[in-house]
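The chain that follows stands alone, in the form predicted on its own, written as structure tokens.
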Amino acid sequence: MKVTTIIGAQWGDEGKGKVTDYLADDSKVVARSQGGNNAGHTIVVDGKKHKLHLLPSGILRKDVVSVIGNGVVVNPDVLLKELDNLESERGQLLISDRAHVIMPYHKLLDGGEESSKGKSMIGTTGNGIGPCYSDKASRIGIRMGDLLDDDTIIERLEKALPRNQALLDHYGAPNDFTIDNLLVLCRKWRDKLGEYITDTSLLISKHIASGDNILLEGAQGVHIDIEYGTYPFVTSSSPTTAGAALGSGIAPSKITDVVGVTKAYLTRVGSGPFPTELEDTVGEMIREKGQEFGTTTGRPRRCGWLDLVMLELSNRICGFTSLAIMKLDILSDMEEIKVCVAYEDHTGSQINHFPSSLSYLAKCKPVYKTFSGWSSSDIDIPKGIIPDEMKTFLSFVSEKLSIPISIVSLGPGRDETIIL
């Protein structure tokens, strides 16, 4: 029995969906543990591209039980649309009765809050994720299990709606929400999703007791974690190993393997310092070749060289047992490739650990180690052959972080993967 957690080790968009889909082949249960439809996981199966925002990446395997855990915030309309798009291609789905519901006023409020920040905008997806988590923390949220009973829905709305309407008035966002029209909406969701709602913590625990392999899938990445990310440019949940355990309803001690997923380079969406950012033709080349545009928002991602200072922090708080290095194919046929191994601060001192202060980080410059590039013609995926230059690059990353590399991805498809 293994309980494996898939963690994004950067700012998100690392390729966690592909890794989850690949490892789901040996798993009985795949569970999403946090985030909402601000996530975007792209999976390619037999040449067909699937873009998932709420559904766990194991949903494309019919013999896998896919779970939306208690740590996830659920937009029922988005979920229903994804289910309709997959039709008969999907496996079984279960939703935690403790997962919170993104209500229509959350999305409207998200836009109002973000616009009010002006130049200090965080760069949210505008999908209501933050306001929903805010209601959860304020103890006025509505959970998926609440949808099963009219009296409970009304009781929750009587507490949540006045507060959210007052905030919408503050931001100048008019609305016509009433308890009656929201109750009608909740009933519609119950009719279509009620059969999937259950105590998923109990279900996962039963599978663990039976010796089944479990896969926990996070969203976003460690460096937008609410605790250890580049605050305030962070998400509203915890995309860490601890967050995966809590958000799926299992004890942390049950987790046996933690796979840190990182691109061979680095990307970021939204605002905030980015020491290795490439604002030149190399950065443009990586963006275009890697199709670095948000799955959820379509926004172009900022691109830069791989940053091992960031990965040291990710490993420190998540405890990676192995790494999955994604999109190595994008760096093929370049003359040289750089990796950031340290920062030089504004005083000229070298630092090796990621700082918490964004003003300090903004003044840091990357210290690089340069590697020779490799040719794409020297890669033979079916035979597991990779160029010596790529081996040198991978060995350095592994040794520098003291983490073995278990997966190398050389394309979006399942078959474009090498297990080391």
Contents of the next structure:
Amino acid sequence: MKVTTIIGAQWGDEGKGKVTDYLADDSKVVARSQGGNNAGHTIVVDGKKHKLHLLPSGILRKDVVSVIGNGVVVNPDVLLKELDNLESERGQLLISDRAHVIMPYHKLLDGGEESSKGKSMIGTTGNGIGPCYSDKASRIGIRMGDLLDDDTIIERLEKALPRNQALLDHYGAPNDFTIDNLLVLCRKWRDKLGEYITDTSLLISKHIASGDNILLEGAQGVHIDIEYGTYPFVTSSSPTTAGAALGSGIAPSKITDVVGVTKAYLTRVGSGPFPTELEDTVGEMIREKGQEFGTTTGRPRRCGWLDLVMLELSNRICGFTSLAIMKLDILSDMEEIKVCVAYEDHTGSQINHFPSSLSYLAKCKPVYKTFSGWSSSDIDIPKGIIPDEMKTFLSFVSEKLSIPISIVSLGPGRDETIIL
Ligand code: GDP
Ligand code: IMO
Ligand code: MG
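Could I see the form predicted together with guanosine-5'-diphosphate (GDP) next, after the form predicted on its own?
Let's see the whole complex now, leading with the same chain.
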């Protein structure tokens, strides 16, 4: 029995969907534990691309149970659309009765909050994620289990609506919500999704007791974690090992493996600091070749060199038992490749730990180690052959972080993967 957690070690979009889909092969349950449809996970099966936002990346495997855990915020309309769009047969889906519902006013509030911030906007995905988690923390949220009963829906809306309406008015956002029209919507969601709503913590614990392999599919990445990310340029949940355990209702001690997923370089969507950002032709090359455009919003992703100072923090918080290094193919045929090994601060001191202060971080410059590039012609995936220069790069990353590398990814497809 293994309980494996897949964690984005950077700013999201590391390739968690691909790793989850790959490892789902010998798993019985794949669960999402946090975030919502701000996530965009791409999996490529037999050359066909599938983009998933809320459905776990095990959904395309018929014998896998897909779970939307209690820590996820669910937009039922998005979920229904995603289910409709699935062309191939899918496995069983279950949704936690404790997962919170993204209501239409949350999405409008996300827009209002962002506009009010002007230049200091976070660059959210605009999906109402933050406002929904705010209601959860304020104890006026609506949970999936609440949808099962009219009286509970009305009781919850009586608490949630006045405050959300006041906020909508504050931002000058349109506001024609009433308890009656929201009740109609909630009933529609109950009719279509009610059969999937259950206590998923209980279900997962039964599978663990039966010795089944479980995968917890992280969304986002450690550096947009609400606790340890570049606050306030973060998301509103915890994309960490601890967040995965809590958000799926599993005791942390049951987790056996933690795979930290990182690109061989670095990307970020939205605002916030980025010490190794490449605002030059190299950055543009990586963006074009790596097709670094958001899966959810289509926005161009900012690109830069791999940053081991960031990964040290990710590992400290999450305890990676191995690393999956993604998109190494994108760096093929470059003359040289850089890796940030430390920062130099404004006083000239070298620092090895990611600071919490963004104003201090803004004064830090990356210290690089430069590696010789490798040739794509020296890669033979079916034979598991990688070029010596790539081996040197990977060994350095692994030794510097003291984490073994388990997965080397050289393309979006399932078969473009080497297991070490
Ligand atoms: P996620 O949010 O972490 O699941 O990642 P995204 O799906 O948002 O972004 C990763 C993108 O890289 C997707 O388009 C994947 O199909 C693609 N991808 C994943 N691994 C590799 C790889 O090793 N090489 C290449 N070229 N593309 C990859
Ligand atoms: P996956 O799972 C990359 C970013 C947004 C924004 C910030 C807050 O595909 O890796 P939010 O809508 O969550 O309130 O936005 O977080 N963000 C992501 N960036 N990948 C993601 O998910 C992200 N989910 C949120 O761009 O900067
Ligand atoms: Mg993504």
